[in-house]
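First, one chain by itself in structure tokens, the form predicted alone.
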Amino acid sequence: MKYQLTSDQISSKVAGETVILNHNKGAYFGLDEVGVLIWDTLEKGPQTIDSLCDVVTQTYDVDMDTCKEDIDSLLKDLISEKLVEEIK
């Protein structure tokens, strides 16, 4: 399964942070440093959890199981806010 950004959102870099707007809800979202890395990777195109975890583990000292659990949790949050969607 792959994940991609939805068309319901726009994002921009502001003062070194990524700010995301869900224009259907009119709500802004911010991400922590790792979340920004994942978001930036998703902006390049659809990604699997494994490919996202590869990017994170190249930058941060985290084991693969913890990485996958954390990314899965973040993706669920982003999906619930309609900022990310699953694709087959």
The other form holds:
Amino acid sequence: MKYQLTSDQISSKVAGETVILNHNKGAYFGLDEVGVLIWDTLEKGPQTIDSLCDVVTQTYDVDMDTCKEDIDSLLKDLISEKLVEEIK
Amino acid sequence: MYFYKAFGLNIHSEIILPELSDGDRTVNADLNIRAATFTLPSLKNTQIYRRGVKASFGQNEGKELFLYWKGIAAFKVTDGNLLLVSPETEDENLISLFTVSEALGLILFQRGYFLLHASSVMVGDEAWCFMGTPGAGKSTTAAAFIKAGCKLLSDDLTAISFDGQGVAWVIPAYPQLKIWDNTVNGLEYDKASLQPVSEGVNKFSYQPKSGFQQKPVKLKEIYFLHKARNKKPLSALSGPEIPIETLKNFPLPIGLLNDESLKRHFLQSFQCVKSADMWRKRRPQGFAKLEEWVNEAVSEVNVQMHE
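Next up, the form predicted in complex with its partner chain. The previous block was the form predicted alone.
Next comes the full complex, and the chain you just saw is listed first.
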């Protein structure tokens, strides 16, 4: 299973912060530091949860299981806001 | 036919618009303004008031935009180059006032400009914009900068365009700034140099027709003015605040912004940050403090320019 950014979203970066707009819904979102790292990685193309986890563990001192759980919960949030979608 | 210039556009108009700069009759029109009757589509109320009249807004599949002010006029806006006016009053000043505000704003929107409900002045060779809720001091702040020798770029509606490098430029509007009589007194403007405004008994209009800046000016500072004592006197806008604050200060019916146009607004708001600083600033209290800030700011820019 891979994850990718939807066509409903558009994002912009300013002073290290990423701001996302769901232009279909007219809603804005901000991300925390780790969220930005994941978002940046998704911007490069579809990712698996493992590939996202690799990126995060390269930068942050966190064990694989915790990392996967956290990413999974962030992806669920992003999916419910239609900013990210699952592809097979 | 009347010939005008406003927001960088050459305008040929069938109706008289005394607020605007005189134009060149030999150049082709970027915008035609005609008196005409037309059918209105279904309209929705907006939150836009002028002279106590609430505007309603509509659009059709052909992307034509409509604005209606009961008892004043209906406007139909097409392709960023045609503005039809159907007056409901004989008062030419009133028709002009409503034509050169939101109706002209819709033309600018169709032309792709980034629009702010802001007053703007030229400080040194930079454009500075002031926003805020009504009463926060947009026009008063602009008036203080003008007293300090700066040129007026726009009152109420500021149009911004982006060049090939993504640099933001303020397109000068037309030579009119409306100020309250307490501002006139507080900043010691010479009343003889001002025109009384028909829309309010205690408002005056400053009309620097000669030498009005017509060329675009590079955007440098944007201030969101407030009067709240519990907020910091000055703070830079954070990332998420940028599209939200600019959206709050969108001068036209919010129904215009959906999907593609909301996307454009979002991206343009961040494009501004590449050229300009964005600040939330508590309005200096009293005219003395305002002038103190303005004089410091102006001399700082002038020093930088001569370095």
